[in-house]
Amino acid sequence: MIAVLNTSCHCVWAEAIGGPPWSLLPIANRPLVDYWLEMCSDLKLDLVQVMLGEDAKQVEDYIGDGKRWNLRIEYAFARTGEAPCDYLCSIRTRWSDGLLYFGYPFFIRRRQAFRIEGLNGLRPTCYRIDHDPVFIFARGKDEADALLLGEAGSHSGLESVHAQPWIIKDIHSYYDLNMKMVAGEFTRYTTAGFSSGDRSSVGYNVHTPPSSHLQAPILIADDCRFGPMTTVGPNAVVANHVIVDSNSELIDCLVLSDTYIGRNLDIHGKIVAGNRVISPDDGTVIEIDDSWLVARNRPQMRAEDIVRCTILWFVALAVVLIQLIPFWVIYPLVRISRIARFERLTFHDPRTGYIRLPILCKRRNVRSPLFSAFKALSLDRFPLLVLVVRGRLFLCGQPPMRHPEDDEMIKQLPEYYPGVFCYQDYNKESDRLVDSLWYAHIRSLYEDLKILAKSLLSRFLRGGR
């Protein structure tokens, strides 16, 4: 028996979500095609042919060689204008031992009584949408021929093995399916490594500070971060690489991968995909171009970052040149008065692991106008600015993390940009971790210049305090 997974069909409703192709859209945090491949594996099929369309690369990257499912994968590109039936007929010789076909977003929803062994008793079955087949199961050539020609096959084949055919024909049925899964059905599909005692499932590397309020049933995937006092669940599916800021509530919702959810938001009965908020009831989509609300998490490094760093390198050079003479005049006086001196302390470094940075340490607890002036002019940052010019630090960014004191914090930062100036320079109340995550998300030339200007001004006005 051969399986043909057709990922090339056009699916209008999935376009509203943006991002991944419909075959990779998550259902309870697993791509749809993963369920298809799992069924192929359950049926002990050997060969699976994947038909690729416009989003071929993403699909191919995900499925790869199929070894994860113990399957052999062949790829074929769908021809423009060729109907699925025509394609299947053109490879008739290949399915002499039977055919399993998936096309269009089709999900086999398992009922409570479903058993994998039951698939062995599945009768020839065909489900169609607008005359095109979306699911075919036939054990022999004749059966498959009959189904493709439109001859009567079983239309309740899946029902007889305690499964329900679920054609995801619009955004509402997609949302509805996810909510059904998170409400408890996902336990029928769980694979090793998931715990479902209280109908909740939490992936790896999920950071949940003590005040977060997680209420089952929920599904939370890897690398999620919740700020304090965040309420998640019931009935929330939160996918990979999602950051949820403080005091937000996620209830009856589906949050797709790489999404940032801002502070104090109430995501209730919505699908959030990056910067898109979608109402599953009527399919209304809004793209929010406002990173304080919802946004797509920033990728690791982009061309914009390179431009930003280049411009800021020149800004750093200018600041170094301005500070050069004041530093060489005032610092010797500070050293002679034995009030403070630079000491090399170990910090984390994104490239080399560790770096020893010169940090001004006060030696005597006395008030000194000289020391105040030194700090007010931010001359204590001069050696660090020189390191920026040498390409070892960023001008603005996250606060450099100490080693070993901040080892735990550095593990929670997917992106680490140690900067000479950071939010803490002008906001002493700031939470280092939250601000670091926020910076990684919002970083831009404007943000860096804002941090620089506010830090220099704030330090000057505080007069070194």
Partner chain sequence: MIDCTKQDGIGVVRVGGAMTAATVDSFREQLADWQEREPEVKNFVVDLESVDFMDSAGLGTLIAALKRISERGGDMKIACLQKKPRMVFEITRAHKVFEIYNSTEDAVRAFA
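Return the structure block for the form predicted on its own; the form predicted together with the partner chain was the one displayed.
The following holds one chain only.
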């Protein structure tokens, strides 16, 4: 039997949450795809094919080679506009011994009588939404063919093994599923951390001062921090890397990973994801611009990122020292001529939410050799380079995103690294969004040094144009 996990399907309701793709959204603090892979492991399948879409890198980084589940993983990209049934039919020869298919957010709830060994007796089963299959289980080729062609098949196969199909159609059903899990169902799955008899589970490296109050049932993942006088629970699901400041209260809520919740806030019956507060009843999304209230925590840097940033900090310091005297000689002349001056404009910042950066703005539309020389020597970037030395910007990275002009674009970036120099400095026809997504995927010390060298050389040869 072969398993096909389709993570490329479009899921509208998950876009309101932002952050990870829908296949990695947590259910009881475990990604949805983790439950799929666990079922593949329980059925002792050898080969699992994962269909990738727009968020391919995040899904592939999480699943890896499948050794954690004792599975062999193959990856493939879904073709644009291709229906799931069409793809499954195109690989018919690969599932001659049976097919297990997951597509769209589909979760299998375990009843109290559920037993792992009961999966071996599962009947041919197919569940659909809008005529597309979201779950298929067939022991042989003939059974799979019949289900794909829409012939009569079991729609109660999972119930026969004491399990319930749960199709997550909207944000409310996603929230409702997590609330059911924290109410006690999570004990029917593998749990991490420290579990107690009062239906509570607390992960590793969770700091709670004596004055904080944890009220069961709760689910708290790893690496969380709670301030003094905080109240968590009942029915609170808190994911990894969450910080809750003092005197805040979390009740009947779902807090997703890498979220900061400020002081004196009451979060009741809501989903909080970074700076987004979502009402599960009607899907209303409120984005909080004040990072002192709710915000997304800065993700932990990889070891190679730390080495890269350390080396580039010294490179930025060297460039600042080289530019110091020319800047203080030429810039006063630029100001006196009233051709240009620095103005502070508001940009998005990955750490504080927003930051005001000094940008050189031309005041008069006239040709000036002085102004051209100023830009050709990249002296217009000198104040930004100083911010790199102060740790507020990256030397090379994605173009800084304006607020509010680029608010929609920033939502599409899984990772944001605003840099002084970027691809646009030497490729004027580049697409900012595509380049930003590409940089987040390929960033490295070599890539940054290449951007820096090409940018400085291109700006010099173009004479500041």
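Positions refer to the first chain, counted from 1. Between two forms, the rigid core is the largest collection of C-alphas that superpose within 1.5 Å. All figures in this text were calculated on a predicted structure; none of them were measured in a lab.
Shift of A113 between the two forms at or above 2 Å (CA, core fit): After core superposition, the C-alpha of A113 moves less than 2 Å between the two forms.
I want to check S436: does it shift between the two forms by 2 Å or more at the Cα, with the core superposed? Yes, S436 moves 2 Å or more.
Would you say W313 moves between the two forms, meaning its CA shifts by 2 Å or more once the core is fitted? Yes: W313 shifts by at least 2 Å between the two forms.
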